[in-house]
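The chain below stands alone, shown as structure tokens; this is the form predicted on its own.
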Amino acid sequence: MSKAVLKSAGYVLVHVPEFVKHTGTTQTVERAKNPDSDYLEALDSHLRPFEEVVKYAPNQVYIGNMVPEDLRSIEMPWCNNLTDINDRFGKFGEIMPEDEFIGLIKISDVFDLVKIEKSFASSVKEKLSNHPMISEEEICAIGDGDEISEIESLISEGNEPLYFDKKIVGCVKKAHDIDVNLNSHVMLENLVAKASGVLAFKNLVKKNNIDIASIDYVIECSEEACGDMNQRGGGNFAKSLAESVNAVNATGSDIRAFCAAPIHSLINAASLVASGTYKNVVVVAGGATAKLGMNGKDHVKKDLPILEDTLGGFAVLISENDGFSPIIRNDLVGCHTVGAGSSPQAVITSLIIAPLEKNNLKVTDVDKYSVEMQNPDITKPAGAGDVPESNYKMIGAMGVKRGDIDRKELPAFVKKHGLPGWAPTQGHIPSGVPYLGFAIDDLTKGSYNRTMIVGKGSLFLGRMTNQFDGASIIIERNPGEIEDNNAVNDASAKKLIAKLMKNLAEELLAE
């Protein structure tokens, strides 16, 4: 069997302050329970302008204009110490403003569910005409827009409004009169996931000069569910994304596993390529509106801006071995099995230690671990601490227990083999995969030989099981050897010759 390689990566953020207010679960629940709350009153004054979002160091790391280690030299909270970088485009992708994104939602809509106001449509088309990845055909798909009176009438019938700069600029219509799975709120969630996934896919292709016709399979791994009353969550986001980016030779399917889905998807993608089933597989995911402003109450209490104001998206390309790109060791995976147990020690053992032991490796033989790369600027004010650092301490502690490192070396291990978190808390988005773009450089141009990507998931959220979930996979420097799948090795040749000789002898005896 041949090896699959990690070929390229793309990352996007979408700044959506109005979506925070009107679609984030924390805010919508608060509005339903306590519409006159102090928190809702304070929301607008704690939302950041686009310029601050662009200059925010973790966001610049996410799109590749800075490296993760740069964050160590910036005093926290990082939101109080903005960078001088004012570029919305980076090595890996981009940060898109809200008005452009609403235009992209309209472009992504193929059932005419999205209505936008005429003057807003004109403004957005002008802005998107300067975007390097939006075609003239796509801009034409926005149309001329609709009268605000028509949009307000649709909203009065229970359809979901779209806001920009505190004004209604459009709406998303329900796709069925009585099917709750196709109501306007669900359609908005799904269209947002699709549009942000499309943006990530476009950046992957554009930034890495990928021949879109060469992609033959797409795996989508966000946390939304696409379907109707007869097959709730049936899918298929993947094929809709492939259609939107004109990947005409691709098919695809969705993988759902809460936060762990990206790692399950990487394992599946690498296995599909290694087996020869497909040559070029894209793993992609858009963002989740429900998680916007998730910890907003704690941020406002501490007089911080609401930092969960961006949707996340990523896309990575897994391809056949080219003799250069990092190899994905789909034979060295960690998995949280049904019988593993849910204690932190059990989780680390199944996800980290088990695959290392399989290859007689120490915890120090992995140059960098990418775990739940959540931004501590977001999680620490909410009382969740520094999530990546906690994971690295647990990995180091297991290393101490195994005798891989001395106890006094634990702080140095955390710094050397860990990374500061920089990803938005979008569930699946921070789950190991934000490092993949950097891993490509570190395992080719850099000095690293091995990394491990780790994802965890909370299956109990679906109320079907109390089980925990998780998966990990090791990615290594390419030794420069390309397998010849058509070649017959020595052992196979000897067996074949022996079989032929036996058959010949039997035929001669029979004569």
Second form
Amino acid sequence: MSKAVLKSAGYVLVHVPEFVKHTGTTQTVERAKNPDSDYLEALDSHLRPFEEVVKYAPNQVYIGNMVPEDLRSIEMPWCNNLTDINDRFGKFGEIMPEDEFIGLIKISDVFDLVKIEKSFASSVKEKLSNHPMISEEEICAIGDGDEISEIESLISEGNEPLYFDKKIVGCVKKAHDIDVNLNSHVMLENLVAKASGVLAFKNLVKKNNIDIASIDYVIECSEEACGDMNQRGGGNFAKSLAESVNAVNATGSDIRAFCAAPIHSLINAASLVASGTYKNVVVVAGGATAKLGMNGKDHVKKDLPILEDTLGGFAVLISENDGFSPIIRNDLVGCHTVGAGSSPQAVITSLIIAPLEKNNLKVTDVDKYSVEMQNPDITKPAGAGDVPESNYKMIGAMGVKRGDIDRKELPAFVKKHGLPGWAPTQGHIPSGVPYLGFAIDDLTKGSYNRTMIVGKGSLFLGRMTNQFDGASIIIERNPGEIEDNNAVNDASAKKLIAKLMKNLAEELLAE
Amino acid sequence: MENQKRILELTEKHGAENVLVIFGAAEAETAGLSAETVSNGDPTFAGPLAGVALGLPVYHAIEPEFKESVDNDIYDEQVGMMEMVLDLDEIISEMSSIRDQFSKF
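Provide the structure of the form predicted together with the partner chain, given the form predicted on its own shown above.
All chains and molecules follow, beginning with the one already shown.
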């Protein structure tokens, strides 16, 4: 069987302060239960301007202008110590402002559900005409816009407003009179997931000079569900993304597994390529509006900015072995089975230790682990601690229990084999995959030989099972050998000749 | 919220004197907040235990009182790793403080 390689990666953030206020569930629940609350009153004064979001170190790491290790030298909270980098475009992708993104939502809408106001349409078209990845045809698709009176009338009928700079600039219409799966709120969530996925896909293609016609399969792994009342979650975001980026030779499907979905998708993609079913598979996901400002109350309480003000998106290309790009070891995976148990120890054993043991490896044989790479600037003030650091301590502690390292080496293990977190808390986005872009460099130009990518998911939130979930996969430096499936090696040739000789001898004896 | 509802229902069914809550949160602050919720009521006034002081005894899984009352091998299998990872002193101090202030049993 051939091997699949991690060819390239793209990462995007979208700064959406108005979406934080109007679509993040922490804020919508608060507005429903306590509309005059101090928290809602304080929201505007705790939202960051775009320039601050661009200069925020974890965001610059996400788009590849800085490396994760750079964060170690910046004093926390990082939001109080901004970088000097004022570039919204990076090696891996970009940070898009809210007005441009509303334009992209309009471009991504193929059912005329998105209405935007005339003057806003005009200014967005002008801005997007300078964007290196938006075509003239796409800008035309924005159209001339509608009168604000028409939009206000639609909003008064229960359709979801779109805001920019504290003003209504458009709306998303419901797609059916009574179907709750097609109401304006769901359509908005799904169009946001689609548009941010499209942006990630476009960046992957543009930044890595990929021939879009070479992509033959797309796996989408966000946490939204599209479908109607007869098939809630029927899909298929993947094919809609492929269509939007003009991947004419691609088809695709969606994989859902809460925050673990990107790793399940990576395993699937690598297996599809290794088996020869497809040659070039893109794994992609856009962001989730619901999670914006999820920990906002804690951030405001501690007088920090609301740090969950960006949607995240990523896209990676998995291709046939080119003899250079890192090899995805789809034979070296960790899986959390139904019988594994859900204690942290059982989870770490099944995801990390089991695949290592299967191949006689120690915890120290993996140069870097990429776990849930949540930005601790966001999680620590909310009482959730430093998520990546906790995971590295757990991996190290299992190493101590196995005798791979001494207990006193635990802090050094955490630093050497771990990374500081930089990803926005968008569920599936931090789940191992933010490191893939850096892993390509570390396993080709750098000195690493082996990394492990780990994702975990809280399935019980869906109320179908109390099971936890997770998956992991190892990625290694490419030894530079390309398999030829048609070639017959010495050992198999000798075996075949021996078998034929044996058969001949048996036939002669029988005569 | 769902857990608050479960604790309330169990306490109503079995009596507060027969219920003890074991926590597994990784952070002392989070464990303390959850422990306060089931002993003195929900401090955020958001869930079913808002204003309901059940006074339940509260322990964290890494506290010696719990560790000494369960099988050593099973404890090592299920909690041994986390014992190496968590800040035991901080968690024990937080849980003791909540017990001293709010537990009635």
